[in-house]
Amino acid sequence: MSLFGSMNRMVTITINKNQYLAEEGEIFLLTAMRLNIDIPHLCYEKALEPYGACRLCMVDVVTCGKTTMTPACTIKVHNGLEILTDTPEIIKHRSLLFELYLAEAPKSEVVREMAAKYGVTKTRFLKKIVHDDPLLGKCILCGLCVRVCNEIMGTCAINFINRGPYTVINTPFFEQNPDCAGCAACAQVCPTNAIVFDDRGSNRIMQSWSHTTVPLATCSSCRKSFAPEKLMQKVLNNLEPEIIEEIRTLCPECRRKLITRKEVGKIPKS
C-alpha cells in the first residue's frame, strides 16, 4: 500500500508455472502467502527488515532460463517475476534445513510440526545439550529477539555471545541487565516460543535472561501490579499530546472505566 492508502501498480508474475496479479515491490514472502502457497520460513517479521537469516524460505528466482536459489522474503515483487517454490532441489535444502534446525532446537514443538511436513522427523546432527539452557532447548539462533530488543526498541539488553557451535544469546556475561526494559517484545517476535517470563506480585522475572528483574507499575486506583514501570515511563514520556495526569497511573481496565464514566456522565437526563 502507498502513504496515501492506494495499492501500488499490480504487476504479473509466475509462480511454479502459474500467472498471478501481485502488487508491485510487495516482499514475495508476503505475496505468496496471501496466495496461499506455501513456503516455511522462521525469522520474518514485519517489524523488522528482512534479512532470510533461517534460510527456510529459499525459492528458486528463474532469470532467462537460469534458477538462483534466494531467501522469499528479501525478493521485491516486480512485472515478469518467476519464482519456483518447490523443486526437488529447494525440498532437499528445506530438508536439510529441518535437520540442523532439529538439532539445534531439538525441544522446539514449532521446528518438528513444521519439519514433519517434509517428512523429517529425525536428524543426522549432533543434537544440542539442553541441559539447564535458559531458551528450552528452542532457541535457532535467527536474532529476531537481539533485533527487535536493539532496533525497535532501543534497549540493547540481550545480544549473542560466543561463535560458531558455542553461540547464544543471553544478557552480557549471563547476567540481570539492568537496561532491560521488561517489554516482553522479544518473546513476542520469537518464533519458536523459547524465551519465558513470569510476573510475580510486584516484578516480572525475565526468566531466560539470566532472571533479569523489572519492577511493575501499580494502579493508584485498583493497587494492582499491570506492566514494567520502566516500559511505562517511556510511552508516556512520548505520547503526544501527552496522556492527562488523572489517568496517567491507572492500569488499562481502570482508565476504561473511569473514561467510560465520564462519557456516561455527559449524556442528558430524560
Second form
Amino acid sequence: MSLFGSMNRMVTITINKNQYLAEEGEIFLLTAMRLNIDIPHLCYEKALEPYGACRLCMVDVVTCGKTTMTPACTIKVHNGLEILTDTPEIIKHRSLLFELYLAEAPKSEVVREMAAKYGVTKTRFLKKIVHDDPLLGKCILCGLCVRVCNEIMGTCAINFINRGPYTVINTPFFEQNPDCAGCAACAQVCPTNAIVFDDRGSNRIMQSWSHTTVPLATCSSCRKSFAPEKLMQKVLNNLEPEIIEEIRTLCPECRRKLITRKEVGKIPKS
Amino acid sequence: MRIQTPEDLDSVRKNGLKKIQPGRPRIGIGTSSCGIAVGGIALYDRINEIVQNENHDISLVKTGCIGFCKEEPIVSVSIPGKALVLLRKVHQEDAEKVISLALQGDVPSDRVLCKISDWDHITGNLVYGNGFDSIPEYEEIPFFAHQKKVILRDSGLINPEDIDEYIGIGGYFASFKALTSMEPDAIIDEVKRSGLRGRGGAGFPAGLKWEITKKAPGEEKYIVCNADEGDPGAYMNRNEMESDPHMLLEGMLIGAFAMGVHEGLIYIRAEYPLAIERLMLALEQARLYGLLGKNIFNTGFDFDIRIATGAGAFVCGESTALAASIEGKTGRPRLRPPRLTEKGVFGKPTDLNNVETWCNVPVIIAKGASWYSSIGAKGNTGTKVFSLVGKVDNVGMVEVPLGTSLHSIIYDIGNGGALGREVKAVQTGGPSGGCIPVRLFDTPVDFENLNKVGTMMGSGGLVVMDEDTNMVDIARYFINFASGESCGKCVPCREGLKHMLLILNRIVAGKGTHEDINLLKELSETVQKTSLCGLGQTAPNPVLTTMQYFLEEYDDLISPEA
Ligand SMILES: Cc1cc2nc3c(=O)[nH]c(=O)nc-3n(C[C@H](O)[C@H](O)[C@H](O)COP(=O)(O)O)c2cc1C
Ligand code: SF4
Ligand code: SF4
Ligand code: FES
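Next, give the form predicted together with its partner chain, keeping in mind that what was shown is the form predicted on its own.
Below is the entire complex, every chain and molecule, led by the chain shown above.
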C-alpha cells in the first residue's frame, strides 16, 4: 500500500465496530484523526513523545472482550486492534474531565469551545480565579511548553513549580530568566494560547515568564528588529561559517533578497 | 577480613553467637524509632553510664523492635543458662534496678512482659534456657501467640548495628549457598516456586519480575529496593531496616546474583534517618567482610549497593516516579509501558522490589520453596508484616501468614478497640485502600480478597477506627493527603481530588447537599478510571468504600433544609 507514501505495513483495525486499514505502529490518535474519527485531545504534539497528561483522548481498548480505558495518544496501531471511542462510559468521564478543565481554566476560549463541542457548557465545580495570573486563567498544565523548551529547544527556561493542585508553570523563583532565548516556541505549542509575549522596540518581553526581556537582533540592512539575538546565535552556530558571515545580521526578508539575488546571479546569461 | 570459605563464615558465626550469648548478663534496649520515641536512647545511655562507671560485667546492646510498640521501651535481659526475659515500659529511673537484678540473675517483676526459652531464627536456632517459672512464655501472650515471625524473626533480639550477630544466627549463609552452589536460574526458579508476591502493594510475582529483568537485553542493569514507604500509618519497612538491615542486603545480594546485576540501589525517604544510618553502617560492615564489592565469596561475582535518598514524596513510591527521582528529576510518573524492567533507572532494565519482598529472599533460599509456600494460603504464600495502629488496644508490628482474617489480627492480636471502645472499621492499604466495616472482618487478608471488598493490601498499614470515628472525616483526611501528594501531572488527580476535598470539606462542615454526595461519587469514579498513575487511580477508594459501607454517616451530615 503505497497510497500513504509510507513504508509501514497496513493492518486492519476496528474502531467503533467498523473496520479500517491503518498503518502499523502509528499513534492511534493520529490514525483516528486521519479517518475523521473525532477524539478530543490537548497534550499531544507530534514532535514530542506521548505524555498522556490531559486524559481527554481516553478510549476503550478491547482485548478478549474486556475493555481498558487508555489514552489514544499512547496506543500504537497493530493488526486486530479494537477500539471504542464513544461508549456512554467514555462520554461520561470525558464530560466530567471537561467540567474540571472549565473550572481550572475558566478564561480559555479553546477549552470552552472544545467542551461545548462535546456538549459540556457549564461546570459544577468551583472556578479557579487567580489574580494577575501570568497565564491569564487559561493554562491547563498540559506541559507542552515545558517540554518544547526543555526537550526540543534544549533551553530549560521554564518548568513546573509546586505540585498537585498548586502546580504552576514559570521561570525559577518567578524571576527573569537569562536562559530564555525568547524563541516563543512555548507560545507556539500552547493549545490554549495562554502564553503572552510582546515585541517592544528592540526587545522581546515574555510577559508570562516573569517578563523575561530578550534583546532582538536588528537587521543591518533595513534596520528592523527581527529575531531574538540569542536564538539567532543558536541557529547560526549550526551553519557553515562562510554562510553565517553573510547573513548574520540580516532579517529574514533581507536574507531572502540577498539569497535570491545570488541565486539569480548563478543563472547563466544566454 | 574477607569471608571467602565456609570456614570463614562459620568462624564469624561462632563469634557472633558469642556476642548474643556472651556468658554474662546481656541487656538489649529496643532502639528502633518506636522505642526511641518513648525514651529508648535515654535509657540506653543511662544503663551504659552505670555499667561503665561501676565496671559491671554486663553486655549492653541496642536491639531493634520486637513488635509490641505499645509496650516500648522494651528491654531484653538474658542471663546465661536462663530464659531471655522481655521487660516492658522500662524507663531511665528503672536502670539501676534492672542492672542490679541482672547481676543477681533476676529481673524486676513489675516490668515483666514474658520470657523466651528458645527461639527459632529460621536460619538458626537459639536456646536460652529455663527458669523464671512465674513468668509467662512468649507464646502465652495473645499479642505474640497468633503471629508467625519469618521476616521479624530477628527483630528486637539481635543488634542491628553488628553484622556478626546477624551472621551469628545464620545470616548470609543463604547468600553463600546461592552464590557458591546454585545456578542463577535455579535461584529464580526457587523464588518463582515459593510463590513470593511483591509486598509493595500490587502483589506481582517476584520471581517472574526477576526473570523478565534478567532476560531484558543489555549488560548494564539495576536492582532497586523501594523503601519510600509513604502511607500514613505504615512503618513496617522502616522497622525492617532499623531492626534487621542485613536481611535486606542479603536478599538484594541473592537477587543481584540471580539476575546477573552488579549495581543495587536503595531508594529511601530522608525522613527515615535512623534506617539510613543503620543501612549505611550495614553496608560498610558487609563490604569489610567482602559480602559486597568485588569477587564476593571468591566467586568472581561483583555487586554493591548505594543509597539514594528521596525527599519524602508519596508519589515517589510509584515505580516510574521513583526512577525519575533517582535520576535527579522531579518525581512525576510517566506512561507505562515501557515498564522499569525494560527501561528503568537511567534508561537501563531495572528490577524494583519492596523492602519486605527482598527480605523474604534469604529464608526462601535457606529453607526452600516448598517450606516457604506451606506458609500462608494458596496463591498468597508466606507471611506479611502489618503495622497495626489507630484506635486498637495493642498497637504494634504484626506478622501473620497471608490469609489470616482481619478479625484475628484486630481482636486476637490487637485485643479490639483501645480503651474498651467498640471497633467500627479498619482501613487497609493507606491512601490507596478502603475502609472495611466490622461485619466483613472475616475477610482473609490476601491480595485478592481485599480487592473484593473494595480495598487493597497496600504495603501493610492497618488503621483501626472505633465508634467515635467519623467515617466522612476519615475519607476527607485521606483525600486531603492524596491531593497534597498528587504530582499534578494529570487533570483527574490534580483537579479532581482538589474538588473532592472541597466537597468533603463542605459536607463535614454541615453545608453539603445530597447533590454534593452524588457529585462526589461521580467524581470519584472518573478520578479512579482516568488518572495516569496508581496514586490517582486508587485515591478515591477511601471515599468509595465509606460511601458503600457507611453512607448513613454522609446523609447524617446533610442538614434537612439542604
Ligand atoms: C502512589 C504510589 C506509591 C507507592 N509507594 C510504594 C512504597 O512506598 N513502597 C513500595 O514498595 N511500593 C510502593 N508502590 C508500589 C510500587 O510502584 C511498586 O509496585 C513496588 O515497589 C514493586 O515492588 P514489589 O513487586 O516488590 O511489590 C507505590 C505505588 C504507587 C502508585
Ligand atoms: S501554558 Fe499552555 S502549553 Fe504550557 S502547560 Fe499551560 S496550557 Fe500547556
Ligand atoms: S495520577 Fe496524580 S500522581 Fe499520578 S500522574 Fe496523575 S497527577 Fe501525578
Ligand atoms: S492527548 Fe492523549 S492524554 Fe492528552
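Here the structure is a predicted model, which means the values were calculated and not measured. Basically, rigid core = biggest C-alpha set you can superpose within 1.5 Å across the two forms. Residue numbers count along the first chain shown, from 1.
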Query - Exceeds or equals 2 Å, Cα of P241 between the two forms, core fit - result: yes
Query raised in the report: Relative to the superposed rigid core, does the CA atom of T14 travel 2 Å or more between the two forms?
Result: no
